[in-house]
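Encoded as structure tokens, the following chain is the form predicted on its own, with no partner shown.
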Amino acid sequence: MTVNTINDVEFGEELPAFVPDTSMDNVTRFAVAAGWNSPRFTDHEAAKKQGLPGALVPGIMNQGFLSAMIHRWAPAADVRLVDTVFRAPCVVDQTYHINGVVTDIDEDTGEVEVDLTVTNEAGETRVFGTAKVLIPTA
């Protein structure tokens, strides 16, 4: 369901979750165009000789693909914070679902609070954190 207004939003509600394009193609792309054409992004075994265990998803990017899971759920929002711990690395090319649940809900100035995961394939969460947003109250 899209969130228009404040009214439309339900405590516990869980936000439409998707899997975002991690592919060394898209990553690259964000890098380069972040300034960040690093081989901890952009290569795999370079990125490894570094003692990391792949290219990285960029952890920026990961708060964009959080904000963009807000706004496909509620598109007139307002996201006025992401705040995140990363647990552990996103590695290039793997497979994560972006998650978020509403935690509260002020409806007299529209500010909802949001949980945000970024989970892999074996269910380990990655990135954990919560997303303050403004939705429009009428």
The other form holds:
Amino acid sequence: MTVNTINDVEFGEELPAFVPDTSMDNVTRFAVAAGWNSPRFTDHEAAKKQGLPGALVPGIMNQGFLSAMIHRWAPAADVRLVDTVFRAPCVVDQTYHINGVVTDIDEDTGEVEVDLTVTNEAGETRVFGTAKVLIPTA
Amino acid sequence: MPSPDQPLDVEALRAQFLHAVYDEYTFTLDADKLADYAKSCGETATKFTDPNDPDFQAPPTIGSSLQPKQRMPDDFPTFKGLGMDAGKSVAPDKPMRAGVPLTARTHMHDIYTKSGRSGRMVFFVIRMEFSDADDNLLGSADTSIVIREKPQT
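Complement to the form predicted on its own: the form predicted in complex with its partner chain:
Entire complex below, previous chain first.
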């Protein structure tokens, strides 16, 4: 269900999960746009030579995925905070799931707190955090 | 300057470095790159993906992608080993727009410790604040760096 006002938000509600595009082409597009165009993000072999499991999805791109999930759920949401911990790397060309759960609602101000995770196919959490968003009160 | 092997004097570091701006520069954001940034993250709202939208603006997490030109304050002590990225937090306040001059100022926002049986970890929180030409605060982005100290024997 698309959220339009704070009255549409339910405590414990799971945001519609989505699978972000972590292909090399898309991560490279992001890296160039962000000014983070380093081989560790855009070249599997170069990343492996640095001791990494492969080219990495930048942590800040994961923040972007999480913010995008919020806007897919509540198009009018005003993101006020995204606070993330990068627990383990996400590797380009692997599949991840972007998830969120509503953990607090202030119906007077419209502020909603959402717990965020990025998980891999094994269900392991790679990134976790919290977002605070403002949802229209009417 | 203490040796990199010595425990950091956190209180002294706080007194000397907290809240003093040590990096400042002016920049502009490019509309097409902002749109690419948003679309590659899966944003669907046109105010983030379409430069022709009358409310076009940077995606809310853009602040995390910006970095100071100087990583640490002048005279900040070196520490043994690599600092690890402990997380990023971004707090947008007002829209950041393409094509207008913006200013980024960086300061050491917090220094704190956590201790356990395996030793002490020291956290450094570096905050960048973004403002427009009228010095209105548009948002901030925090980067937390952690180092692990070895227990003293």
